[in-house]
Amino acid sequence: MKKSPTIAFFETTADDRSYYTAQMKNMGDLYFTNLAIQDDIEVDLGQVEILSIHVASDLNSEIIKRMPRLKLIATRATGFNNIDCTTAKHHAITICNVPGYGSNVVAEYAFMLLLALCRKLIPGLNQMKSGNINHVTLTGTDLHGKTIGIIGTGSIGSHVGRIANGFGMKVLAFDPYPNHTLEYDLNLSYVSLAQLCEDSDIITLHAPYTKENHHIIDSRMLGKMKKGAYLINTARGELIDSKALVAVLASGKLAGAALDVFEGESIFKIDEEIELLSGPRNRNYDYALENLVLEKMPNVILSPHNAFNSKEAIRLVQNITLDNIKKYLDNGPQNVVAI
């Protein structure tokens, strides 16, 4: 690239580029790439004043320091654990996110995964393809009358509660900042994390990832879960200790797990796996092994961080991100992440 951009977008699709190009005329020199920021080794970041990224970009301190003019990071996601917020704060960089865009799309996806697990959809499809159908092995579980435990009751977790009510489920929730109006609106009961794990037939995670809730579902909490329970994660992979999850699934205690996110997510790119083979063994090597085991388990569903991905949700993300940038340029920033 010959000219340094003032506004740079990473991890973009053709639709992103078309949308932002049309909407941001005369707002600055625009740069677009489908690559994550750490993978684009040719771009000159020195003149970037506004940066927009998605979840695959690892915006670490080294990369931030390559952008001395950076004033705004507009992440096109709700979570921001892939941004070094400490370094951003030190350099007086504002971070804006897209809160709440996935309240329905992620909640619906979580229930799609749950239903697929409980009704053994994937084994059933595989049996149809093979022609060897055995209904005894496809006996599923009803959701009606079951207890669902929701970890995190923001906009997504709240919508999960609404859907659960439609299925006739009992709803428990854990949140360090409970929204007590939900207790009446959704017939929901807040409990401790330990009690939620002990009493729930299904546990679904909808919390942001922070240092405080790293491995919030660890071996101790997994040990408290009911025999035959299901675990769903469409939030962040680091919320679950994947090594401990492998162990409890292998023991037969849990009936199944469905993960749209997982630790070491980036290693599912083939080039990352090749790099692991040629380099020294590190934590990513363990993640790769754990995820390989999970992928082979018949009662586990892995999906490619796709819960957010609907036409309606993508357009909403684009609109909110554009508005975040415009409001910042007008000296009235919105959706600012507290760091």
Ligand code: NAI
Contents of the next structure:
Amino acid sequence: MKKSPTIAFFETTADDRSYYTAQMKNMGDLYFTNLAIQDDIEVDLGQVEILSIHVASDLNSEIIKRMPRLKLIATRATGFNNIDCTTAKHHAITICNVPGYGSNVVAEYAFMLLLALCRKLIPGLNQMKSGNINHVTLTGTDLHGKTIGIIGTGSIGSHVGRIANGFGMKVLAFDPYPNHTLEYDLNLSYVSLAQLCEDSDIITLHAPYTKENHHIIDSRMLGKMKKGAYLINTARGELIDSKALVAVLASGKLAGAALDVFEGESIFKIDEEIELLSGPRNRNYDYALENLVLEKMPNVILSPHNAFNSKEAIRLVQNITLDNIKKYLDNGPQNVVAI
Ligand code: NAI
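Complement to the form predicted alone: the form predicted in complex with this ligand:
Zooming out: every chain and molecule, the one shown earlier first.
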């Protein structure tokens, strides 16, 4: 028989399950699965009143409509681009997120990727393993004295600026809602997106994905970038036109890219790729091919949407999500996303 919970958690770990079970005694009939909502065939969503998901759940209109009693979506992430907010709004469903938790965890990860890229860490490790070491092929680039361009200066982007200061970098930024205190605190200069692309040695994305931000880095912006620039994306894959990125990397114009998020990352699993082969050719087919090409490029690092993943950040997300649910039940919802 299918399970019919009132509070359902998807994409959970064993640690999530023990945390929420201990903290939510008598709050409802709890359900936990490690699966994303669209992959779970064990659950009957009909009774669900509170839903908690992470980034791999595709909360489209069809799935939302299968939950007529749903009142609250508590995503355990900052980004909520995987939720059909229009349908949720239409059904008077509140959406809460976890803002700001990523400021250091994601900023540190972005710098880890950047250093690995600039200092050719992955080829160096591979050479160590093979015993075939050639320092000439491992010459890197310093960060000191370079210009970093930060796209989006919210919680994460501003912390990236702080770290960049520590490395002795010049900091440029683009944000449609500039935070002018950062200009003083971080010696940062706001410029247009086009100028940021033209003048930066390293470009790093920290903006949310929205319809308006689709492919903000397109072939035009990639074309403006300096020869030898590096591109880092730990925000959302759909901010960059991946087809155009493949072309510009293949041309040798960019020195490299490190992507913790990329278009089509949800189909980056072997069973889904095999399924694609038996269906009609569609955009996912192209994503799979583009990602295969990116993975093979020696100057590209792909990582599995893992920037959020530190012990400290996970506990913070658990605490804030629990608080979001409790405050909602106490009629004082917090961290409600504006839609
Ligand atoms: P935030 O809301 O504090 O800051 C986002 C900033 O981007 C805001 O200042 C906003 O004005 C700006 N922005 C919006 N549209 C823009 C555009 N077109 N160009 C430039 N700036 C723009 O969000 P936070 O906490 O800094 O997170 C940023 C994003 O990072 C999230 O939306 C999420 O997608 C991603 N993220 C990724 C994680 C991972 O594991 N890879 C983990 C956590 C967040």
